[in-house]
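In structure tokens, one chain follows: the form predicted on its own.
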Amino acid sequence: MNNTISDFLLNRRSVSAKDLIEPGPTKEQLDTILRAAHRVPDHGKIGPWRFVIFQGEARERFGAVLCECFSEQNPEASSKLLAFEQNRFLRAPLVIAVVSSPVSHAKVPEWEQVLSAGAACQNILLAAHSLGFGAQWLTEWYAFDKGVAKHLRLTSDEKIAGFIYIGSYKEKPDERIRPDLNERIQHYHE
């Protein structure tokens, strides 16, 4: 493997959404990020995912949806907490929702299609990193909320694979402690 590529992969790190700032990707950079997401393994060439883009004022408009859905589920929520939900998508200049959209297919199990959507999320993270941006893949409560799903016009078979927050950052985050790799490796022996 090319050392530059392996170093790149070994240095990719999520940047917390709260630490992302302007500027976000340009139109051309967003196109590169989405083309990278579109290049994932896709058995049967189904494209079992789609992308919803939140930029500019759309982030604030969607915040109103999040606030309303959160309020319905949490009628006792404080005004401070509701304000946080209202401003949730303002944490980053760009948020991409990756929607897992599996279809019934005789040769491609649903599980493979769901994994393909997860690979699209990972490629978004890698593409953002390659362009010098920070990114974080989150699900949080709104990825599973029926009101949010209805607002995003998800079908009954679709699920949010993740909301990817992307933006610039002032400082690269410190390395985090990761699980011990050796504890996750098993060599097969008969």
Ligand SMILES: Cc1cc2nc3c(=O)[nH]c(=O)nc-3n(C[C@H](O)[C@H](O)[C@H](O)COP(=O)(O)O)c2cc1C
Second form
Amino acid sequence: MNNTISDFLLNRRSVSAKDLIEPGPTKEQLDTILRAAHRVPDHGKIGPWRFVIFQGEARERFGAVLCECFSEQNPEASSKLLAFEQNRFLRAPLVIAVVSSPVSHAKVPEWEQVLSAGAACQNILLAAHSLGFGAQWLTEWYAFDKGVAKHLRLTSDEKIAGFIYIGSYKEKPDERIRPDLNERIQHYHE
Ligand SMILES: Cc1cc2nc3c(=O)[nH]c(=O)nc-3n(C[C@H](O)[C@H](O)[C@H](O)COP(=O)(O)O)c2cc1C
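Let me have the form predicted in complex with the named molecule next, following on from the form predicted on its own.
Once more the chain from above appears, this time first in line as the rest of the complex follows.
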């Protein structure tokens, strides 16, 4: 039996956004990543997600938005903190915002549509890793900020499922402590 894919899944590890470097994915590689994200299980063929791509100078321009929204919530923020916000998206060559975009549907509850957007995030991670890139799924404060949501033109039904940071990296991080699997498995025998 060929275990290449299961080995890949069992060894997957996020690479911290701060450790991501140039180069990022090419146009073709980005296309592969997005197509992988777009073919997740999706009850009712709704496609309840959308993607916002941040690359190049757009990352700095979005940094200015983060700075503004951060200042609004933290009027006393130091210039050091504001500089961090300005440069936040420069941590990686590519950031993909996955927007959970559920619709009202007679048969498919919102919960299922939200899960599908989460699956899109995971497929982005897996596609990026399979192409040799490091990636990390983050939400941080700005996934939940009203000003950021307004700037990204999220509707009242939409939420940020994650910002996926993608780039090259030097060293694969060591394995981390994981929750105990056995504690989370139950064989049903009523
Ligand atoms: C929805 C979601 C949001 C997350 N947001 C953050 C975050 O804001 N900050 C953070 O350090 N890790 C966050 N993580 C965790 C990382 O994506 C990652 O799982 C963690 O660094 C552990 O690495 P691993 O993927 O190799 O287990 C989030 C994970 C998920 C699923």
